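Take a look at this single chain in C-alpha cells; it is the form predicted on its own.
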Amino acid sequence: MHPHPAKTTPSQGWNFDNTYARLPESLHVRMNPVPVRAPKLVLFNRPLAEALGLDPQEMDGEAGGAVFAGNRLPEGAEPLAQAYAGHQFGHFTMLGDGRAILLGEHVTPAGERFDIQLKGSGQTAFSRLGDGRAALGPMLREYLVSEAMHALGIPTTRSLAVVSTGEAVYREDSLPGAILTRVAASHIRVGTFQYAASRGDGQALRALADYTIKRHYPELAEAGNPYLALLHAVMERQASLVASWLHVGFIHGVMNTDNMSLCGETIDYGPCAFLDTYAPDTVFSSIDQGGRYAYGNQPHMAQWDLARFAETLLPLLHADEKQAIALAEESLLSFADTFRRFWLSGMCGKLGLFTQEDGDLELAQGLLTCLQAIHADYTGTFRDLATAALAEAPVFADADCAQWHERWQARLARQPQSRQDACALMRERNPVVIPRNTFVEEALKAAVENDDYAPLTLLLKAVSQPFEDGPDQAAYRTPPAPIPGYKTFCGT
C-alpha cells in the first residue's frame, strides 16, 4: 500500500481558491495523488513559475519535486479527479480523470486563475483497468510541445514541471515513469457537459454552465439567452484555435470531445505532431487509422465536437426542444464562415498582407495547392517568403508556383504598406523553428534512454523563441529528412 501524501508543505507561493470543488459532487471525486518511490525533478519551468507568482528558488529541487510528484500536497490544495465523458473517434464513452488529479486552482498576484493538475499521478475512481501512471517520454513531449505552442502565440495549457518517479510503467515494454504538472485556465471540456447530460442531471448541467460562464465568459451573464451566447462564444474560440493550428502546421491527433477545452486552449499532446511537407491528408497518430483527425480535417472535426456540445445545452437553450434545436443549428451553421475568417486573417499575415481583398482567399489557397503539388516544406517555404528582399524561394522554380509568385507580388504592390513592412509582418507570423518530428524524437530518445537532457534543453531553447533567426535556432532551421512511416502514440 502506498502512504497518503503529506498534507502540507511550505507555501512556495501557492494561493489556492478551489471553486470547481464547490460544484455538485457528481462532477468530481475527492481523492489524493498516489505517492511515488523516488521522485526526481527533471524539468522545471522557472519563467512560468515566476509568472504564476510562485517561488522558483523554493521549488527547483527536492521540495518542488515532492509536490510535483504528489508526495506532498501544496498548502490549500483540495485534490480531486474530474468526471467527464467523450466521443472517442466517434464512439461515446464515460471517462473521467483516470490518471490525473486536479490539485486546485491557483490565483496569481495579478488575480488570474489557473488549474494545477498532476498527470500520471496514480489510479483514481475513473481509472477503469488503467494503472493511472504515465511514461517519461510522453510527458516530456507534452512539456516540449505545449511550451512551443505558447511561444508561437497559440492558446494552450502549459507545463510547469516533469518529475521522474523512480518506478516503471508497463505498456508494450517497461518504461520509466513520470508525472507532468499541467497548468490550464481550466479543464472544463465538452466531455464534462456530456457527462452531466448523459446522466440526466439537469441540476449539475445548469450549475456547470453557469460556472463556465462565470469563470470564462463573465460578459455573457447579462445576455438575453446566456447559454446560447455560451455556445457561440465557445465556437468562436475553437474556430480561432483550430485556424491557428493550421497556420503552423500542427496536427492535434486526437480531437475527441474530451479534448476540447471550453476556454479555448489546446489540451492533450498525446499523438500530436507538425507537418513537414505540406499535405492536408497527413496523419501521424497510430490510433487514427481512418484519418478522422488528419491535418486538413481538423476544422470539420471541431464543428462536429461543437455539435455534441450544443446537444448537451438543448435543455438550457429553450423549454421547447424544437426551438432549442433551431437555435443550436443556427449557431453551428455559422462555424464555417467564422473559421474561414480566422484562417484567412492569419494567412494574410503569413503572406505579408495588411489589407484584405476579395481574391485573398484564392491567393492563400493557391499557394497551398502549389506546396502540395511539389511536396514543399510548409514551415520553411513560408519563412523563405519573409526574406528581406522578398526574393523568390527555390520552390518557385516550378512554373505554376512561379505564376502564383507573380500574383502575390502584384498583390503586395497594391497595399499601402512598404515591402519592408511586409517583410517584418511575415517574420512575425512565420516561425523559423517548430518542434519537428525528427528533432523531437532525437531529444526524447536521449533523455529517456540515456538520461541525457542536453538535446531536449537545446531544442526547448530554440522553440521558445520560434520567430528568432539566431544561433539558438540555427541547428533547427534546415528541415531534416522526414522519418519514413513516422507514427506518434497516445501514451496511455
Contents of the next structure:
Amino acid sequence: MHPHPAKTTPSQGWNFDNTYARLPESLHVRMNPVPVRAPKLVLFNRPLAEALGLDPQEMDGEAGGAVFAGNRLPEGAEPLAQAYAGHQFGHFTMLGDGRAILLGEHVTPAGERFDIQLKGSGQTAFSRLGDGRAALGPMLREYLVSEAMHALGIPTTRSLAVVSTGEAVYREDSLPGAILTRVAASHIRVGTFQYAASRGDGQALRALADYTIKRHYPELAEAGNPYLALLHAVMERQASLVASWLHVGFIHGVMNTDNMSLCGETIDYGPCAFLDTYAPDTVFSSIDQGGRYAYGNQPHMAQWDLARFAETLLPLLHADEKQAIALAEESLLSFADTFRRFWLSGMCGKLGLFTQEDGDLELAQGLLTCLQAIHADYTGTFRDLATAALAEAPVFADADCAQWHERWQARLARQPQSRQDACALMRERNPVVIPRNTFVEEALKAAVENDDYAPLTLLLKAVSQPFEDGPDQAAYRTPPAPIPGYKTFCGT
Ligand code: AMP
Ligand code: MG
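Mind sharing the form predicted together with adenosine monophosphate (AMP)? What's above is the form predicted on its own.
What follows is the entire complex, opening with the chain shown before.
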C-alpha cells in the first residue's frame, strides 16, 4: 500500500462540499494521492486563488507545496479517482483517472463550485501500465496554455499551481516530475457517460445525467424531456467552444470523447498548439498521423463525439429505441447550423462588423481562402486588419487578397458605426499575443533545463492580457518564423 498523506487543517480557506463522491460507487474509486519526496511550488496562481476565496498568503510556499503535491490533504477533501471510458482516435477503451485525483469540490464565497484535481498525483485503480505521474514540461505547458485560453475569454479548466516533485519520471528520457492543480467547473466527460452506458448500468447513467443537469444546466430540470434538452444544451456549448477555438487558431489535438467536458470547458492540454500560418489541415500532434484532429476538422470531430454522447443517452431519451434514435438524430443534425451561427458571429466581430448582413459568411470565408493562399500569419493578419480599418492602408500585396480587402472596406463603409469603433471592436476581439509554439518552447526549455522561470513568467504575463498592446506584449507581438516540422506530444 502507498503511505497515506498526512491529514491537515491549514487555514487556507478551503470549503469542500463533495457531491460527486455521493454518486453511485461504480463511478469512482476512493483513493489518496501518493505523496512525493520533495515538493516545491514552482508556479502559483495568486489571482485565481483569490477569486476562489482561498488565502494566497497561506499557500504561497511550503504549506501550499505540500497540499498541491498531495502530501497533505486539505480539510474536507475526499480524494477519489473518477471512472470513465472514451473513444481514443475512434477506438473505444475503458479509462479512468490514471494519474489524477479529485480532492473534492471547493465552493467559493460567491457560491460557485469547482473541482480541485491533482494531475500527476500517482498511480490509481485506473493506471493500467502507467506510472501515474507527469513530467514538469507538460504540466507547465498546461498551466500556461490554459491560463492563456482563459484570458482569451474561452471557457477552460484553469491551473492553480504546479509543484515539482523532486522525483524523476521515466519516458524516453528521465525527466523531472511535477503535479498540476487543475480547477474545473467539473470533470464530467462524454466518456463518463460512456463508462456507465457500456457497463449497462442504467441506474448510474440516470444518476449521472440528473447530476449533470443539476450541476451545469439546472434550468433544464423542468423541460418536457430533460435528457433531450441536455443533449441539445451540451451541443450548443460545444459548438460555441469549438467556434471560439477556431477564432484564435487553437488546435486541441486530442478531441477524444474522454476529453470532451459536458460543461463546455476546454479540457486536457496535451498536444494542443496554436497555428501561426493559416492552413486548415494544420496538425502538430505527433500521434495524429491521419489529421483526425486537424485545425479545420475540429467542428466535425466535435459532432462525432456528440454522437457518441447521444448514443449513451438513448435509453433516457425515449422508452422506444426507434423514437429515441430519431430524437437524437434530429438534435445532432442541428449541430452544423449551430456551429456556423457561433462561428460567423465571432468572425464578424473579428472583422469589425457590429451586425450581420447577407454575404458576411462569404466575406469571412473569403478572407480565410486568401490567408491560406498567401501563407499568412493568422493572428498577425487580424491585428493588421484592425489597423487598416482605421487607416484604410493596404494589407495585402496579392491581387486576389487586395480585392477581398476592397470588399471588406466597402462592407465597413456600409455600417453606421465609425471607423474608430470598428477598429476598437477588432482590437477587443483579435489578440496581440497567443502562446505561439516558438515562445512556449523557449520558456519551457529555460524552466525545465535551467530552472530559470523568468521567460515563462514574462510569457505568462503577456498572454494574461492578450488583447493589450503594451510593454508586456512587445516581445511577443511580431510573429516569429514557425518552427519547421514542429511536433507536440501527449504529455504522458
Ligand atoms: P490523456 O491522453 O491525458 O487524455 O489520457 C488518457 C488516459 O491515459 C487517461 O485515462 C489517463 O489517466 C491515462 N494516463 C495518461 N498518462 C498516464 C500515466 N502516466 N499513468 C497512468 N495513466 C495515465
Ligand atoms: Mg484526458
